[in-house]
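Heads up, the chain below is alone and in the form predicted alone; it's given as structure tokens.
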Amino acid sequence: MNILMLGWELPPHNSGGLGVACYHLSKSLAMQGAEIDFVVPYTAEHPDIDFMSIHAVSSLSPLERNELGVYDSSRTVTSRELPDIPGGSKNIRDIQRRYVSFVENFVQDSEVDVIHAHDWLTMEAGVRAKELTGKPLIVHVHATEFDRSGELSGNPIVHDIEQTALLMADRIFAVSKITKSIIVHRYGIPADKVEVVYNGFDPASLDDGYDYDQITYRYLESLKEEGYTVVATVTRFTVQKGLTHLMHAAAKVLEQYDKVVFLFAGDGEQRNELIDLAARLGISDKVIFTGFVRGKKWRDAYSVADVFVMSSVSEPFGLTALEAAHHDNALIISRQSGVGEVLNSIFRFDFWDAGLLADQIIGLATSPALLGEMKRNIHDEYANLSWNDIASECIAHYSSVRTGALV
């Protein structure tokens, strides 16, 4: 089966979990015999990928791609129409126009059985490929504009792009029941057109000789020696992630129990706002900001932590929670995060309930026995989330849309 896979990023040039999910899904599909052509909007080396063909749409670098701000609520998409390519601008819509043009040319000369498009960034290209080839289109929804905008209304043009693609798709993959509910109730898509296809997890991909370096977070290690608990979040600093609620919970924790320190690993549009909020709450001495982390520093952020918090206002899945569990973290996950649908040994809270979140953090920080039990139990759960099983499920759906049958 020849799959045209349309995505916006792949490791090691990813800015979030979307690239990780695309990598592992594609790898498992290839292991089961699929031939994959993966289209990305930038030019870069992918030294660990030899199981599929990667096609670059433009000379844009991964860093320039990141600077487009496609995941930030502040991004400006002001036109539904894709611009003409001449002119050389490098805004989001220009790159998407180049992406669509590349796909139009590619499908003219290549055999394609299934088109698989990930998120709003590639949906227009997926729809165009379907129009030109008549081949079935899978739209894989890792997040909707309702998720990305958090408590805000989001960009109406992006909503429109998503609406069109969801209507045009032959089958829709939603990464959680939460996401399926949004697709059905907010976009008016029939429920039987939407399949819940959870993300998997590959522990072996993180067992690559990595060795935690205590020097990276020497200060935090010194605090742990004094009996402190490290509570971490590793994420983009956007409204979707609910970080202002987490900061208020941190203040409530420290009012009652002062041997807790908070690690905010990442970067994004809310960075300065969060730094200012920590100062106004009087807890700057207990909140550490790392800036953007990748590679070893990203792994070290998990390793130094005892507790991982996902405070998202709306998180379709949340692969970082599984990565944190692999690095021996207890998990506290908002009820608005899809990863909680596949895990049991966690604490849950509504993203806005800073009081409950504070109580849960204090409970873990003051009970080594409870903390250790949650860490042990979560290991038995995340290890069962196999990307190979997910790939088999996808292949079954591919076959069904090609034949017109239902799985």
Contents of the next structure:
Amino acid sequence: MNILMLGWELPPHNSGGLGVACYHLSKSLAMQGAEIDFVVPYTAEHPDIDFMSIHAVSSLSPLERNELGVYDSSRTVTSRELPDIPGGSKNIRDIQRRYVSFVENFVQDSEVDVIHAHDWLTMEAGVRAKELTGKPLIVHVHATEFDRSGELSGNPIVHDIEQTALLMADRIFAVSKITKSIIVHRYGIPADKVEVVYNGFDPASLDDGYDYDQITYRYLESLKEEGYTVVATVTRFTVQKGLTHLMHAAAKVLEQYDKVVFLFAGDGEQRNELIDLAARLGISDKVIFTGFVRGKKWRDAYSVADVFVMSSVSEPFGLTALEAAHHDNALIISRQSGVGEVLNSIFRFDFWDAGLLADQIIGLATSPALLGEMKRNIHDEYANLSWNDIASECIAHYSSVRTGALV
Amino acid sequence: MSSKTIALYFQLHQPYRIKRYTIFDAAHDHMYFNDEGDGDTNNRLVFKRVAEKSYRPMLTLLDRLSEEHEGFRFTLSMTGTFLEQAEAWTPDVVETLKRLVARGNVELLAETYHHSLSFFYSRREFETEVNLHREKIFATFGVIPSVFRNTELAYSDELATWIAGHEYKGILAEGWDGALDWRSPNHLYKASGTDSLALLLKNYKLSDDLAFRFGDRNWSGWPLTAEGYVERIHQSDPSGQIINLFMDFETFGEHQWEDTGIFDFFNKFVAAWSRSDNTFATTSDVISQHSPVDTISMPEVITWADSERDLSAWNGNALQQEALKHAYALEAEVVQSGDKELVADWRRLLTSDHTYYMATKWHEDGNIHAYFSPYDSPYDAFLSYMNVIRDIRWRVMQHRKVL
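Based on the form predicted alone presented above, generate the structure block for the form predicted in complex with the partner chain.
After this comes the whole thing, all chains and molecules, with the earlier chain placed first.
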């Protein structure tokens, strides 16, 4: 089976979970015999990828692509002259137009059995490929504009692109029931056209010789020696992530029990607001901001933590929760986060319910037995989310679409 | 027009700015003030630059004017953190200061060693810092100051009472309209709550003509000439006896660059003022030559900063309040540790400039804050400061473990 995979990023040039999911899904599909042509908007080396063909749409560098963002649809950047994209300053729409014309040419003389487009970024190209080839189009929704914009209204152009592609798609993959529900209710798509295809998790991908040495966050380790519990979140600081709710919960925790310290790892447009909020709540000393972390500092943020909180207002899936589980964290996950659908041994709360979240944190911080039990149980669960099983599901769905059957 | 006395007082201060200091530095790197990069948190670079632009040329000018005009007298105050850095990086500046002070026409004031607002947070720390400063000034210049100025001219009746109880004869404050009511700052006053503590009030309108407006081409008074300024002083208050011109020393050459003509102006102004029957005086001269005309009370704290003239430039927002709370909360444990380096580092964190950089006032005063700040934003200043506080706490914890 020849799959034309339309993506926006792949590791190591990814800025978030989209690239990670695309990588693992493609790899598992390839292992099950699929031939994959994967299109990315930039030009770069992908040293670890030999199981599929990668096609570069433009001479954009991964860094420039990163500046465009995958999350912020309104960003305009890159004034560099690109031979393949005329004009001065480039925005994400210019790159997408280039992407579409690349795909138009590509399908002229390539074998394609199924078209698999990931998120609004490549949906137009997917629709165009379907028009030209008549092959089935799978639209894989990792996040909708509703998710990306949090409680705001989002970009109407992006909503339009999503709407059109969701209507044109032969089948839609949603990364969780939460996402499926948004597609059905907010885009008016019939439920039987939408399959829930969860993300998997490959613990081996984190098996790179990493060893926690307690050095990076030495101050936090010294607090732990004094009996403190470390509660972490590792995320982008955007409205979507519900971090102000987490901050209010932190204040409620510290009112009751002060041997808890909160690690906010990441960066984003809400940073200053969060720093200010912590100060106003009088808990700055117990809230630590790391800035953007990658590499060892990123891994160590999980390792130093006892409890990981995902407080998202709207999280289609939430890979970081599984990463946290891999590092032996107990998990507290908002009911609005898709990853909670595939896990049992977790605490759940509605993102706005800072009181309940505080209660759960205090419960874990004051009961070593509970904390230990939750860490152990989640550790048994997360590793069962195999990308191989998910790839098999995808292949079954591809086949059913090709034969015109609804499963 | 009566003859007038001008009391010039220039403040010399440089803080130890904290380098960009993250949670990853805490519990590892105990050097907070040693940035060696090109940025404005490299204290050595900043000090050398200010020395080049301001300290050297202005001290040379003051030295020459002292030589040329017999009656030229003025007052300086310098913080311990200024003197330490001058000794380390520009010893010639210290030598020039010593030479000037030895001439006898310069008075030095008492203040806190670390340019802190400790009076409002810890009386014990305040007393320690005042003592440290007195020892430093005596060791360096062989004089013991008898007039006090508090950091940022932060003043209240309570402070006056403390100062009067510690053998000082005078104190400086902002001549803020709110406290003066109908009265003029251009006289000597007595501090309320004291028997005889003399109170000298800054004439902020005339002082700010130099400190803030001199080089501003949009100011109606621009360009300010020496004669024009003399005229302005006389017209501002015909019956005023004393004009207290208080400002940062760095006004000359750093806040107002040389190309504004500030040095040339000052040179001509001193000459013009000396030609008339007007005089220059140190703060002690003023106190011995005049009697208080009234008693002034300032129950609330008044400072010389921002349009509010209160402490809000340093403790007005939640970031600043948190930083101050946690810094002072460590006092007892830090001091009791007996670890001299730890104590010294902690004291450097009390310098008021640190929380000034965290101000989030975005009106006109915000521009002044931003001008003086070496950080990208108040939030960056805050994060580095809090991480240093954590490291200080970590060091305290290590002492606790040894016990």
